[in-house]
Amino acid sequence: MSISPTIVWFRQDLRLDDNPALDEAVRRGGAVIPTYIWAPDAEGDWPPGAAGRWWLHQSLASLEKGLRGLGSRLVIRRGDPLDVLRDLVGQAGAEAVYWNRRYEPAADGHDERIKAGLSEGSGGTALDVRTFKSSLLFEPDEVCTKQWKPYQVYTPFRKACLALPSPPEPIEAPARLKRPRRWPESLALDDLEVEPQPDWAAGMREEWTPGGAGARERLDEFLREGVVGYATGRDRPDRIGTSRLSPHLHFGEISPRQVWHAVKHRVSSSRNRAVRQGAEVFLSQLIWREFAHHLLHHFPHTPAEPLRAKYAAFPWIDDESGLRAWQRGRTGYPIVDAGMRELWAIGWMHNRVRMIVASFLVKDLLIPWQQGVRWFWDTLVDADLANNTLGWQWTAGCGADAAPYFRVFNPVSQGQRFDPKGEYVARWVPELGKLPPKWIHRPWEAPPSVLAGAGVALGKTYPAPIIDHDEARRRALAALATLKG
């Protein structure tokens, strides 16, 4: 007796390998029907923005580049994904679907009916619908204090993950996939339509290669040279010290596990003492990642709300002329503007970067977070949710483990302590490359024969800023302060 198909739905985990949903429905037998649903509306409030819907049809396009080399191909719908499943059912005649977890509060509801909506529409087949750990080390509730209670402080929520047993090996990819007698009608990858038009993506194609490869090309190569110097050089901009692995993450193009055990191996095969340093403080950056899922999966208003209900009565400001300088990488503060203008450019900005332009964004100019959040959603190929949402309320001061209220980034000395030579600005506020080291995080302090002799013209070729630092930060620490208590 054969044995019957098995839909498996790809979501976050566009790879092969280390993929348990994959995995276990070859291990089942028969033939495997890999699927991808394109869904936005399932998304609630957050549908994939501009910059990751490109990386998207790159990402899908590896996929399945990969799937044909092991003989089998990539099904490709749109639509509600319950509707699309249960027609999949049908026209394969299969009798199991396999998917991994997700851990966003819109997709976590919809996994629920959807695992209701196979089982009660099945006509009285026993369908096989399964879910498996992917795309985190240790599930949201897997991690709680003694009270069993959700973490709200990441040193202890770190030291928790670390007592569990070690997250277990990675798993091979298959070397073949069983392929069914007739394949079920799919879209082409351009009918989803999801690069953008017209296009703008050159800087972005230039910059990154989507996809399983292109992942472990990254993995590899900060294993080679990035992890020596991670501990102190993920912090300057003006290298190339951090591993750039985010958006392969988020699209499940590489599993945290396998990063967490290549790591691994690469301090056990290493005396030298920087490695174990950079590995220690990379590792943790990692978990830092679960830390984000674990907040928002037991918090799931955060990513509109503050955790910290008072924080919800913040005097924000309307500022649509300083939003819009934000956005454009047009403040008059150098590394904030480099940082915008890379972002725009390729879709990532520095981690460091993020904290000092959110820094100006919220405490600066007192715009809201929420702005911000939605800005690097729309525009950052990592976008993920739950890091998004993490990052911002921290430097808001009203999320888990936020900064202290009084932390307010100085843009010039954040600059000169992480850009020392100016290499980064110079690179994405090209006007101001002529400039000094000592005048390029502060032009208008510049002299003006040293202006001059640089081409700057402080108001046409590069802006004056358009707040003063000093008198923002004050004006920070007041609204702050009516929070107190």
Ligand SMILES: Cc1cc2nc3c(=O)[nH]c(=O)nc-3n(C[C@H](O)[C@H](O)[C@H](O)COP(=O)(O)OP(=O)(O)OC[C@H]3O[C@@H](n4cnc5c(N)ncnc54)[C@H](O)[C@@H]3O)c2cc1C
Contents of the next structure:
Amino acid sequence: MSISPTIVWFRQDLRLDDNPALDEAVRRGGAVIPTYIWAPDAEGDWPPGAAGRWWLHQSLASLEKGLRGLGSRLVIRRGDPLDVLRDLVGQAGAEAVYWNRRYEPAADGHDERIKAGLSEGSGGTALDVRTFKSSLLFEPDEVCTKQWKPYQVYTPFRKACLALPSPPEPIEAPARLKRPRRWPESLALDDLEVEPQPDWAAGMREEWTPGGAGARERLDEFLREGVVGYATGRDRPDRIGTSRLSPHLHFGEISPRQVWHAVKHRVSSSRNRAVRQGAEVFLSQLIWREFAHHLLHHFPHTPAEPLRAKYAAFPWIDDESGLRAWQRGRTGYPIVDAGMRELWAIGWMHNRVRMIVASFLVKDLLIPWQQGVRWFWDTLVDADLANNTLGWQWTAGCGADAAPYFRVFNPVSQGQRFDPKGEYVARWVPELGKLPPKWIHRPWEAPPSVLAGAGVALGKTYPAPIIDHDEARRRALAALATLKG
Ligand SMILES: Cc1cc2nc3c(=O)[nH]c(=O)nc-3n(C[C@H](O)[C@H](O)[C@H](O)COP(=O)(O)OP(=O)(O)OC[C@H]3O[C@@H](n4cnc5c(N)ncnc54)[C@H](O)[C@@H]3O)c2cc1C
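Show the other one: the form predicted together with the named molecule, since we just had the form predicted on its own.
Then the entire complex follows, led off by the chain already shown.
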């Protein structure tokens, strides 16, 4: 008797290797129908932003190419996932539907509805509907305190993760996929119109190679050159000191398990202490990603509301022109402007600079962190509901294990410390590129002759600071005091 086909529904797991749903479908033995459903309405308040959509289009193209290499193809549909899957089951005569789990509140809720709906709608046939762990090392419910509660502090969460059995070794990609006798109807990728128009992605195209091969290349490069200096260099935006794997991880072009084991293997084949230290710090960052998903799963309201409820009463300011200056990289603070322009150009920003620009928005300008969340959501290629929420709530002091609100980043000393020669600023704010390192992070204090020599006319070629940082700091602390009272 021939085995009926299995539908494998791809979501944020756009890869062929270490893909448990795909692997299980192959093991089941029948034809495999790889499927992608474009369903922005199913994402609740968080349909993919513009930069994320650009990435998604490229990533799907790469997945489609990979599937063709296995003798298969990608069935592309649009619409409510339950309706689409039901229709596909009918058209293909499938008796199994497999997919990998996601943990964002909208996706989590839909999964239950879709599972129930598929089982109900399958008439007399028993439909085999199964989901798998794929995008995290440790699922949110696998890790909890002794009182069976979610963690809210990172260090004990990390310890608890490391006390669990090590994540299993990744699975190889299948060598071939069995085709169905007849393919169900499919749209072409371009029909989805996922890619934003007009095309403003030149900078992103130059910087990134979306897809599994690009992810592997980044990882290999990091293992070869980056990991050795990671412990000391990861805070330096003027160097390529981090892996830049975040968009690849978000779209599941590479799994955290693959990254985890590749790093472990690198350590075991090296005697260099710096490699060991770099690897340890790097794996801790991967666990921050786990922590972010753990928090979002247990506190699903946090993309829009503070985890610490008292911060809901914080006296934020409605400041349209401040927000616009921040978004456009025209605040007059070079490190802030460099970060915001890097974001606009390549859809990514160094972690240290994310903290600096976020602090500037919420503490210097007193603009609600939710407005920063939204801007990042639209402009980051790695926009990720869990990591973005954690990053903003951490900076605003209202989240789990957050930086205390009274710790206000000074954009000048941060710039001087982490971009000592001003190379990062010179790259993204070229109109300041001729200023000597001594002045590049505080051009308003430079002697007129230095400014003139560097071709800088404050207020003309580059903005004067839109706010005085010391005054802003006092204002932020006063605002915080109202909260306490
Ligand atoms: C305000 C703010 C917003 C952020 N928004 C996002 C976002 O939308 N998407 C996103 O992926 N990251 C976000 N981050 C976290 C962090 O900045 C990025 O993950 C990191 O810069 C990605 O670069 P990388 O891959 O070179 O990191 P590496 O240093 O090479 O780290 C490896 C991986 O670990 C994970 N990781 C590293 N740092 C963190 C962290 N602090 N929190 C959670 N995971 C982490 C990422 O998946 C990253 O790819 C945000 C941070 C802040 C302060």
